[in-house]
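Given as structure tokens, the chain that follows is alone and in the form predicted on its own.
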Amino acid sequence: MRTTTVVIGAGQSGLAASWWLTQRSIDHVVLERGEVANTWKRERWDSLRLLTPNWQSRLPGYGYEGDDPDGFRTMPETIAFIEGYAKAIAAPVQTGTKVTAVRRNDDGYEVETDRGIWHADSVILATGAFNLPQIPAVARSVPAGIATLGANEYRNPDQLAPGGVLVVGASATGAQLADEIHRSGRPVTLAVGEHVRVPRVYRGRDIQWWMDAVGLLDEPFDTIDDIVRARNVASLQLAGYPDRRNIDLNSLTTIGVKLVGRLAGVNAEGKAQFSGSLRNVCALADLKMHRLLDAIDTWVTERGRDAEFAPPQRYEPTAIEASPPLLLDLTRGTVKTILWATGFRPDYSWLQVPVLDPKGNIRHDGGVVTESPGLYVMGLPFLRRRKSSLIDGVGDDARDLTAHLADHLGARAVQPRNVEQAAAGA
């Protein structure tokens, strides 16, 4: 089978790429191992809502048309939105097609699947960054008898055994799961590492509205001093609760969640060991939050728009007990479950093109895999701009990358493809 471009993945990134390829009249196919929006359907917990308001679900040629632009989509609503997009743009999706290998050859790329082999001039990897849970090595030292599961396996509190739960990781996922599980009647201890604290609403507007308005979400990758660090920053401590309440460490301790430092290890006696840096980590998160709010206030004042919004506000520091515990005996039976909210990593085990770094990440320049012309990647954090990992960000990334892809195809059309062709034309 032959096509000009193979897109791998039919989530929002792959579908946005398909829309732009169609606009550029580039023949293509979208291969999906499961169904459209497969990850949203199979690997998210029941109560999850998008962290971004409905108005921010903007895809090329498609957007929100309901009567609740400031609300937050449930998972069924999110799935329906993405499925609706695939139908609206008539994306050439082949579902139930698992890619087993991608190789480079003289004609471009060979994409092997469980339903045959595709040959293409170019490939867009749109499988995203959230394929495999990033479980730390310390998990191997957890005593027998304690259930462990990744955030992708969690669905609701009813699947957990009665008793205490240790949630490891305090970014968006960890904070939300700690909140839900504790409210179910299971006491929760939250191991806190680096996190980004922000208010849900500031000066009467959603924090995402502010980040969009002041231009932070459109900040390009090539203007960032340390893009590697920027791409690994924890997700915002946000939740799409209908009442728009904050989800931060203070809100969690208010309902009784116990805070400890980053999980550093489990010793031979079965005691979990926690870092003593909890106070400093939280102070840094508070500092960064207020720097963001200062930047918003400056933007408003410089434009003479203070009267349009509520007055500036500052928030209480994160409350930390005088001596947070450094040890927790996992053998005493008080902790029945450990939930790893420690992030995800992409899965490129099927990619047989030598473009991966030692950690298994693709080396790329804003989504362009320069070491292998014609190969592109989408759906990764801060790929081309700060909003790249949001539904709202994939359209702009797809526009840029398909423009580069079109230029690549044009260059290939007039240049010899190999040494033998060059010699024959001499």
The other form holds:
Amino acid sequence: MRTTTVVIGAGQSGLAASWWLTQRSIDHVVLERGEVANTWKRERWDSLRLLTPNWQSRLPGYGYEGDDPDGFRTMPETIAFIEGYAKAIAAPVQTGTKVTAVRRNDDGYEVETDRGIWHADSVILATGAFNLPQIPAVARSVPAGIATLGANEYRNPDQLAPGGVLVVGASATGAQLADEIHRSGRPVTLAVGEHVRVPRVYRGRDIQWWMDAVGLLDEPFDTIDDIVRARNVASLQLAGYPDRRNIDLNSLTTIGVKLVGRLAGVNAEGKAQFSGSLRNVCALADLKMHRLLDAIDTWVTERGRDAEFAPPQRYEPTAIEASPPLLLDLTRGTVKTILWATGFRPDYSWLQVPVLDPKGNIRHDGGVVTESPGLYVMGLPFLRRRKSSLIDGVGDDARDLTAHLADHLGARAVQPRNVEQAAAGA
Amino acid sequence: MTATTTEKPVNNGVNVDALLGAREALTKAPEAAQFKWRASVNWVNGTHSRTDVNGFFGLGAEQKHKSTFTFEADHPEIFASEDKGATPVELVLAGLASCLTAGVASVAQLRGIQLRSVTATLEAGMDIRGILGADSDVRNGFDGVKVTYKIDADASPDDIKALVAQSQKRSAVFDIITNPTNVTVEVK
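Just the form predicted on its own so far, so send over the form predicted together with the partner chain.
Complete assembly follows, chain above in first position.
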């Protein structure tokens, strides 16, 4: 089978790419291992809601039209939204097609699947950044008898044995799971490393509204001092609760969650060892949050818009007990489960083009895999913009990358007059 | 929102360009980033010992300090010792203090913040029943370390706090003290 461009993955990135390829009259197919929005369907927990408000899911040619623009979609709603997009744009998706290898050959790329081989001039990898749980090496030292699971395997608290739970990681995932599990009557200890604290609502607006308004989400990757670091920053400590309440370490401490430092090791006696750096990682997060709020306040004042919004506010520093525990005996039966909320990593086990760095990440320049012309990647953190890994960010990236791809093809890619306008539509 | 950049040249005596150059070079050549730090000790008498440092390995080759630096360690007279030097635990505090302070200067230079003075006091609590073997439930080491900085610089209080926080984030000794390290002691 032959096509011009193979898009791998039918999530928001792959579908946005498809929309733009269609606008540019580039023949393509979107291969999907499962169903449209597969990761959202099968690899996330039941109570998860999107961390971005409804209005902020602007896909090219598609957007939110309901009556709750500030609400947060549940997973079924998210899935319906992405499926609706696939239908609306009539994306040429081939579901149930698992890619087993991508190779480069003389006239482009060979994409091997469990349903045959595709030949293409170019390939867009839109399989996402969050395929496999990133489990730290210390997991191997956890004593027998303790259940361990990754955040992608967690569905709800009933799945866990009664008793204590150690949640490792306090970004968006870890904080939400600590909250839900502790409220289920299983006492949670939360191991906290570097994290990014932000309020859900500031001066009457969602934090995402602010980040969009002040231009942070549109910041381009090639203007950032240290893009490697920016791409590795933890997710914002946020939840999409219907009541828009904050989730932060103080809210967790208030319900009884015990905070400890980053999980540094498990010693020979089966005791978990926590770093003594808890106070500093919290100080870093508090300072960083206040720098963000300062930048928002400055933006408002410079535009003379203070009257439009609630007054500025500052939040209590993260409260840390005088001497947080450094050890937790895992052999005494109080901790029954360890939950790894230590992030995800992409899975490129099928990619047989030598473009991975020693850490297994694709070397790319804003999504263009320069070492292998015709190969593109999408949906990674800060790929081209701070919003690149948000649903709201894939449209702009898809526009840029398909433009590059069209140039690469040297095709006389047809540019209908209203392409750019149509993208902004819906 | 991140680094403060100023028009006037800031000089804290830190060669930031060299540090950034090294970071870039070592990202590409991780094997050159493998260092070995060394010290050698001689027992003198009683609890008095003398530790020398000079050679170390790094950038793929043996390296040397400009001269040998010597650290006398002993215990005070209330420990029935002769007090010929600092206690080893005080040397640990000196290590932490100097590591964090070097970090403050480097981060300040990188962020364009002129320092005028930086001082810190350190205090570490210890229940010495641990080292005396008087109570097996008491650990030998510190039960906590408190570091208090006073910094005079061309920056807001929050920017100064951020300097100190970033310095901890990048400090080797802070990491050594706050995280476990495997230690192997052999006799030959």
